Amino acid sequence: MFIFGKKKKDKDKEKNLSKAALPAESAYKLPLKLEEKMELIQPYLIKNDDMVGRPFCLGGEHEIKGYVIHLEGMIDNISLQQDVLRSLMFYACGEELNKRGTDYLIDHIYKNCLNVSQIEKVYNLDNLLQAVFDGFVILIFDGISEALKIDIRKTDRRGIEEPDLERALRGAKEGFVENVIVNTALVRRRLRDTNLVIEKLIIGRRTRTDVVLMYIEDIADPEIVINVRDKLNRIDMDGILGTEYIEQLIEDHHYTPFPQFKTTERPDKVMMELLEGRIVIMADGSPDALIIPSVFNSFLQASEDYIERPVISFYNRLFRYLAFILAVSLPALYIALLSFNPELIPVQLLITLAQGRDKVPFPVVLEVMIQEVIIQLVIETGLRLPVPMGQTIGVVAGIVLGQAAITAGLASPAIIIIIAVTTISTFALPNSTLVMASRIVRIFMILMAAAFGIFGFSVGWFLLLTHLISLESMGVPYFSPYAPMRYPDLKDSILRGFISKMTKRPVSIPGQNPVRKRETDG
């Protein structure tokens, strides 16, 4: 295909677009007659409420017929009828023309009418129809087979704000938007970097979604790279709604809980993870970025590590790993102590837990598993309601239900603070992903305590390990640099070393350049 204004397409990537079901006499070339057109696409206007098009006429001595087609509010009318329209009723035509003939006609219009910048020519009723739903103009004309399809879409979307889900205390407060253009530029204003690569791709065959891969050409891993592109070029299903459906579709292990691939809505920790080496998927519909490959050490990491002291990092740090380790943990070491070990309880503590417990119907087992049903519910119906309703039911519903509960005797006071902390630590998690990996691991814990005590909770975290060690991700060691050891990628673990120090990029991410920052004498 014959491309103004911007580089010409692979075949390869032509041969990739998703084709809608379209009569056979699509697939060949557009008649000449303005009036033969209009009969293969007038089916698709009567159909259609929202294809509209209208009439024109080129200015000048040979009056030439024009048609110009597209869809109701997905095109910027100021500029469809000032620079489109306007130019080709007033400028299209003049002594030029009237030499050359009407095969001239579009590469004048091109050089000399229009002021929009990415035009193509379109030879067959298929790629115009196409066009046209992907929100393309489209100018056909009486005596030229070809048609042109002009780029003048229109960008609405909601304002730039901070991620609710990243809010951070230091550092950029801007966050991704639904339009994949507007979050490409964000990461291009602060990434200027000339090897910084972003091909564009259409996945989806009845939804076309624009989806876009991005890295570092001279930092990431070719291989990897490659792996990437040629699994979203595989994907072949109807609709892509966003990032989370090709999350899905592209990852390696489908039935675990844990996320294999980071997700961000923030510009600058995009930017971070292309400089590291890895490689990033967006996608239009959808203001998450996916981050490729990712390890576990990463999803308890915020980008203000890097932006305060490495002490203060290192704390926080810390307390985030305990945090998680409370959150899979605490209900189910307090079944296994209370239910099979209490000789492992200090006497006084177990006297209070003893008589807390005087008036529960319940086994242990029972009374954690119905406040952890309960917590659940709080949880979710906090989530569906309106923003200040639910914070409010959620705050009412947890302290009304604990109280209640106790009162009631159907709950000891222990399992309530047991829950309140549990739940506290979930949400002290800085990735949302994780957050619902740790519930679900959790159940998954409480049960082999329930059945074995302290040995079935050893048993557990024995498993847990396993399976995070034994996890991938596009072929990179999930549970690096602890599992395979990666000794330089320490001092960005739990510890975060001084940034002056940090000359080298991680050796968990495979690359082609490792060196970040040159040394310096003195």
The other form holds:
Amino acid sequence: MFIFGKKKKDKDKEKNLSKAALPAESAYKLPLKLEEKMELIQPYLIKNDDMVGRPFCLGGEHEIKGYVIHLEGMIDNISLQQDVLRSLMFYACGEELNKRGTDYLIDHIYKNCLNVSQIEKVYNLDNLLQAVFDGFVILIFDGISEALKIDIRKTDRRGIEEPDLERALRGAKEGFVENVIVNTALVRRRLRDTNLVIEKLIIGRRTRTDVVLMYIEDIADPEIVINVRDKLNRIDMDGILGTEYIEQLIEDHHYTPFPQFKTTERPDKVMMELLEGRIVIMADGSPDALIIPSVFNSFLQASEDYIERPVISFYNRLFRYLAFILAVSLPALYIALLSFNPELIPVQLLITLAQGRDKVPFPVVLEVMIQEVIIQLVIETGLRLPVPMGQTIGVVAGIVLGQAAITAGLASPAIIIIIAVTTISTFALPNSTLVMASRIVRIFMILMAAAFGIFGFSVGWFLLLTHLISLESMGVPYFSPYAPMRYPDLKDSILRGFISKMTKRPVSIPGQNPVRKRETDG
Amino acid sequence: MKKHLSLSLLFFVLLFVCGCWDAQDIEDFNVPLIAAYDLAKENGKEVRVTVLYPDVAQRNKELIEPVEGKTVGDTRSKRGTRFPSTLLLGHIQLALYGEKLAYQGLYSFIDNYVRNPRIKKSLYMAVVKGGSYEFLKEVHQNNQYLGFELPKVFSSKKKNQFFAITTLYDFAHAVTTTGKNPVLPVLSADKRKNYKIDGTAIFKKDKMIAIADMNETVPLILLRGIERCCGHIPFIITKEGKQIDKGTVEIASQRKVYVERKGDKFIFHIKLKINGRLVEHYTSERFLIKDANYIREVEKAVEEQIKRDCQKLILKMKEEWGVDCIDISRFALAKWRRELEDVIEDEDFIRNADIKVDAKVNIDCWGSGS
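Rather than the form predicted alone that you just supplied, could I have the structure of the form predicted in complex with the partner chain?
Full complex below, order starting with the chain above.
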């Protein structure tokens, strides 16, 4: 089996840790005496009011002093009292340890006294302080240079709910939360494969955000895994907010409005993507998983596509493609036809449109731009306001403002319909980042149509397609399976073939094991 | 500096290339639906172009604007001096030509349509008995939506009428192709100022030479073999000189032409394959036709009637019109192009040709109930 650059990975981890460590002046090896250790830690305890410490003594006749340090609110206090302090103070048996020497003490505590699973030794002050700020509990003892780092972290998190942006009519209703540990568990629970690799990285010199890299070792392409890991390790900035930052930091094309990596809040979707040979990145503090590589086609697919029957999925996908085309082109087409090429409009419609526009004082281009600006303001307002207020604003803008604009002769009925259909189409797209992209591209198409009419509209689409074809997502052609044409993948493009016939993994996504299913089954 | 200069240059290039200067919104246009052409004066040196368009400002109203000029283009510039809006010619649905103008020839009046790529080549053409302006004015009094309705007479491909439907493309193609001659429907207004199709204009290239009435139009359309032409044909069955039944059949016809040559004589065999259904017959005791032989009688009656009408028309075509209005010359041209290319348009060619018609009627639906 291929090992994904193991040595390199270890080196990178070390490098990453050292990068993330505190400034060099505090890189001391821990002294033996507790007082000396406390002298080093004291400045941090004074500066940070949420850093809590208390002294304790090990149980038995021969007292061995110790000190516990942790951050307030970051750990499970009950576990600290019952599983750590109680064990140490009542069951550590200092006299026994005294006979065997202090060197034995730390191993004894490590192996016999503490009934928590994740314990690690810490040897220097840097790592000790870092562990405290990472939310671990630190135990230091008099006469022992090593400290113990105990993981009983507990953070308040919201419950697992259905993601708002990716609601599905059928299928699982679970969504990711902001805790990366919970998120990885959600994926693990669905994908119990021994080859599922979950690598933990820490990114951000100061935020020290936990980042997880997931892939299935015998399916994912090793080159892409190495590439992604390298890119993650190269991130050297003081802080990242979540996967959104990582997305922007590792993408190849910064100026395009199109997202190069798909994000999802659904564990079932992540599982399916992993099975297709993709790599997933999750970060603490972000409920999104980043799917690498992603192709344009995948942004128009929803998770329930694979749950519904093929014909229904095909029907739904067809409408999503139509929605993208309408979202990008409808206002531009309206301008091109009404201002440049009215011959292309059927005569009955033309007369109706002309009569609707007769009292409007603005040219078509300006009318469209005004309505576009209004609708963007309404969308922005609705997003930021609480839900009931946002709905009210939507109703006011949609019905009252639209009707008033027509009555006042500031807009024609047709443009209200055009903008409404465009907005509905925009939000029919299943991916929020593609929604944003379509809004930007729409403005570009409007300008092209306003300047050059139908010709400009055609050139706009030509440029758009050229741009999409030129993009790559982690080295994978963004517009495949359409360009370059990958015929086997067409059965999961606009079409969605029968699951029983999808025996191979997508050709567009490089991988090691192309066979998904035996043909004789099902 | 160089970058700024390049960007400025690009901006100006885009600004001048930009077509937004040519943009004109639809409310600034008048959209003529019907254009009518007449001779303005008897000498034929001036033309009167009338357009009928819906008024954008006042809904439910159509306006008729006649303008006279030396040429069609001249009428357009004169129209600009009288009316504020620009004409959007791309939506003309129907072009009407006055009778006198049609006799003079239509070539110079379709030239502007053929040259303009914005004008659709599928617009319908018709000849109007009398003047087309007078026709429009008269008929419009009875029909406020004439601009939409009249073209629909042609566009909603009639299934129960035999009349010619000719588009600009068909006409231009026939005029410019050796061995072909166009026909146009003829419109007229009745006493109650309603429009009707009143026959077919026979053209020799772009010049009208005669008008066939509606009785002649049916065999003309059948003989021209217009694709999937269909309609209703009344029939009468007589026995021993006595009428025993009458009724109507709905038929669809297909034409096959075979041409042979005996010396200088060209013999055309036109075979009409007609399928249809019995729509009605008036003999009450035969409400349910159980005897299939009776249908054979109907078929025979229709066959004979069609043959008779076709031969009558062919005779008139050869003797009076002297032009191939049934579109058969091209079959001979296809076989003997080199010999016939120069003579096929001559009157003698069609006068000397032997044209035989055979009709085979098959009525497979007669409502027998079986």
